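In the form predicted alone, a lone chain appears below as structure tokens.
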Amino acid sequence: MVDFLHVLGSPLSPLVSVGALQHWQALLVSSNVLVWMFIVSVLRFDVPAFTMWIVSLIDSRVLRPPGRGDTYWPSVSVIVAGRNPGAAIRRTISSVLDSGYPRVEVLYADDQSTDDSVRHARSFERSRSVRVFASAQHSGKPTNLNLAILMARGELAFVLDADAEIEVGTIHRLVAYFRDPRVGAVSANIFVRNASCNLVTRLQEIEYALNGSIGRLWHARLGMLPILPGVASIFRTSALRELGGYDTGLGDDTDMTIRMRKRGWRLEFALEARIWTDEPETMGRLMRQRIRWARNMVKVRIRKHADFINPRYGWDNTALALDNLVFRVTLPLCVLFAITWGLAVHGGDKPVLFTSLYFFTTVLVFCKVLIANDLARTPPLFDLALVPLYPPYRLLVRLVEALAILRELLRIGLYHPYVPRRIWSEIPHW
């Protein structure tokens, strides 16, 4: 670490000098694992973002929905399922009613809250655009979503988290994609509402911009959107009902995404449809969230939908399944192994290598933040000052996810405490 900081604190010449370039050439020839993983990661995570930006400069239509007419206003049921959101549910419902969309209703399915959430939600019922369903037992979010889907009157069902807010015009931008009858669902663009809270939320703001806004944008334009986030996604109500609603177990949004893709529906991402939600404000809560996400990914993508890789579902889905297997499972495990092995065998005798990897990663992140700000207006440019902290933050998240993936693959500690025990006992565990 001392050698790493010494090299990092030196002028940039050690990183970009002829000697350093010769050192990198030697590393490539010797097939250094870390270097090759870095190159593969750049090709997968960075090159598409730069390509999308260049394409948008040539033709800005790649950023806009396919039809912007003012005559297509299908009815929309905004479905919210929550447990103990408290007064936050008022902001969520108010943002929908004030969104400016002419044909909208809100269905709030309460999951046996122990606070005053139901009272706050019922205060909107006099508008006749809000209906509240209070469950008599704790059944989990998917079960309550399914109840609201059955009760929905709209042609489209907009699934929204109980602590999220939408901007004026967001629903208009989402429904525009449904002019295409092949489109079955559209993901909104998610922003971190509490980003100004502390360093942890600021780094998440950068992460959501790079992996969420830009990552989902280029994935969707290639027809390979990997996730319809449960925070804010809109569906054809008929498609949800045809699929039987959400899986009442784990990974409800991931499972629904794969089932929609298996049925041949086209999935889109609306860059201009902005949703604001709160994210974890402490490192402990953040890591618990990412552990849950990583374990759900293995449970749903690797176990339940192992057949998703079959070409009968389309080569785009096969490519998406392979991408998930390589970059969401294999690569994190390889990074965990490579770092552990490198520190154990080589110790700190390669400070130039580690410093060079950090330097080039930081430069790439800096450029991607500028691209994200240009295309999606997020993150704000003052977040550029935090870019040097982003690579170690992402590395930490990746390592925690890798350990969670390993535990799930080994079936260690399978129970997820946010799923009611009654529901857990009823669902299959692949």
Second form
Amino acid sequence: MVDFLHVLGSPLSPLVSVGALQHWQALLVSSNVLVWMFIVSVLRFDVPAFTMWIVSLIDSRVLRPPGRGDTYWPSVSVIVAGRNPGAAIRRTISSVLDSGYPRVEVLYADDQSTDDSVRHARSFERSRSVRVFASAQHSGKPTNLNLAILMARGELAFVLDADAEIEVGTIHRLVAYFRDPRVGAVSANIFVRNASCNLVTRLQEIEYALNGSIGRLWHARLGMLPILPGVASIFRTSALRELGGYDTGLGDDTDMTIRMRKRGWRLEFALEARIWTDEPETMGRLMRQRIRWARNMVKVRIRKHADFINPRYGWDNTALALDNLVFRVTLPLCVLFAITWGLAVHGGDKPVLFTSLYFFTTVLVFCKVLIANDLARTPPLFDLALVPLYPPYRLLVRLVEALAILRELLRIGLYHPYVPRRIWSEIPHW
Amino acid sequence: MIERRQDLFRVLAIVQGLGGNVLPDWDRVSDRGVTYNARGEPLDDRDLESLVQSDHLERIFMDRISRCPWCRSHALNMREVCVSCKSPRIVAVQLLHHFRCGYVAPEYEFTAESDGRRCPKCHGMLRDRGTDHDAPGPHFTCQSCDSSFQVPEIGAVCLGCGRQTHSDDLQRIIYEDVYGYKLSPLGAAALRAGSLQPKQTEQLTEFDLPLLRRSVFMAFLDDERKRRRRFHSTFNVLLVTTEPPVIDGAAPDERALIETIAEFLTETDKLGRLDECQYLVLLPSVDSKTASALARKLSSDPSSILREWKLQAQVVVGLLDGAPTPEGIAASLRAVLADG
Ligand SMILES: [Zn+2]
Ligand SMILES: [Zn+2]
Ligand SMILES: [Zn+2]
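Starting from the form predicted alone, produce the coordinates for the form predicted together with its partner chain.
Next comes the full complex, this chain leading.
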């Protein structure tokens, strides 16, 4: 171990000197909170990813759906709800019609756009399998998804964001999982279309590869997929209808995932079913997005579906609920607390602790990027140059999320314009 | 040829006898679906169109007839059909949206109770539209294929040959405009003169006046517009309106007026008629400043004849830009006059 660290060379010499290593061991023994939290996170977030990779080397079938290459082609209704997507809706609809899937229709429910979105969508209506519903009122995304579900005639309903694009073959790869009658829904693999825009989008590209592609892959193979992203997930239409469609309110995709899981459906993840979407290009927008996600997580997972932890929904779901409670709520709050407290008490007198944690995190991220690139063909290898920036980026995101979780737990600033006011006053607030 | 002209003059006289205009009658057994009748006697629509070509009659848009693209029959039954299976067996359904749970379904799925309707998803009550539920918009379902959609397609079935037309083939349906006809100022002048304008195909002006026939004037105007698009040349148009002076008994002398206006123009300018007592002046290669100066000069000229006719001139070239056809130009100018 010491030899290995010596090989890494002089820039890291403060970290790899024998003295520092002893210091590191001393830290471990001293049961420093930060160190233990670090070890727990590695076990939870990194070890499964490495295991997944090793398993895939032994048997690559874990990466793909069973029965690949045959002609199992159930009819698919692509369901799009949008408000003011403008001309982007043309790209979305075209990408579906050109995806090469033989039995597909597109249903676009327009949430009373104030621009010319409806005109763009209707231009596909006459000659091809596209139908548009222009709502008379602004009712929010869940209602418009429900309208489109009502109109769907496919066995499967592929919920797609109004500014997402799919590839040739994406639908083929998604539907393959439905040969198994226990599978109720499949998540697609989301790629950042505007990754080349700037540093913020590049870092998100790495994040989507590590947490999205690789994270969801091993979760799904363990039967523990925690989310069917609203951007692109495909469902059995009958399952959606049995549930009465989406519930009104925030965090509709999380909510639908849990309701599907409660019904006992298996959820899958299709690594090779790529879809492309634009992600926030400024730090401000990105943080607002993450705050919304964190708050919705608390609303839906902690409050609305507090009973999800009950073993009557199956031990896998209990495990998932516990995992969420420990790693999505408690751990970020602990990190927030530990860092504030650590800085307040120790000030800057533990540089070795922080540099050590940073060093090991960076090495882990480096390895995971290589794994993600190997398994999911994302992120591109030149993103390796950005790996040193990734730990501070994630730390910032986690801290912002922790603050948002705290605010949501304290019910500060509950309202979000995602739900129109006239409906907000009618819905239960979890 | 002379006989043909006499026939047309007779038709023109009949139109005058009908009060200056002739309107179509619907007639489902005729070939075209409409006929033109003068007190029981049929008029040939080809004669009427021929008089339009020579500017003696003007068209009045009445309606549009659709014809089967396969057999040209006008007995085409157009109706709303399903977007998927093209069946006309579709029904409009009322959708309801429950705010509380987001459920959307046809009205009949929400069971009616004494104080409202009950939601099948959350078992809550729908009592007051707008407060706890609303109707997301019009909706149809097809009873043949169970498809549901918001905007039905149009489909046609021909009662003549029985063939269906829908989707892309809808563009092949033949549409024919149906017109009424009214006497034009030139037609009225021809009736007064006792014959159609001589040598109708070669003659460019109205009788012997320095006044271009309307179709000729519009052709010149169209040329100027094309030239401007291609070579960025400039031109201008004046609209001249007058009120005929009331001289007891005698018809006002339009000839003297037109000859006076013509004296103000150069040899490249063109004077044409828009309507009774309304004229257009086309000024090629003239900028708007010069055109306005000419308009002012015409409007304020002290000569007695122009004063008698209360002549007013204005620059209208800007109003013509939107109108693609001579008919459109005439219509947009008339709209200006009506406002004015
Ligand atoms: Zn309800
Ligand atoms: Zn149908
Ligand atoms: Zn026919």
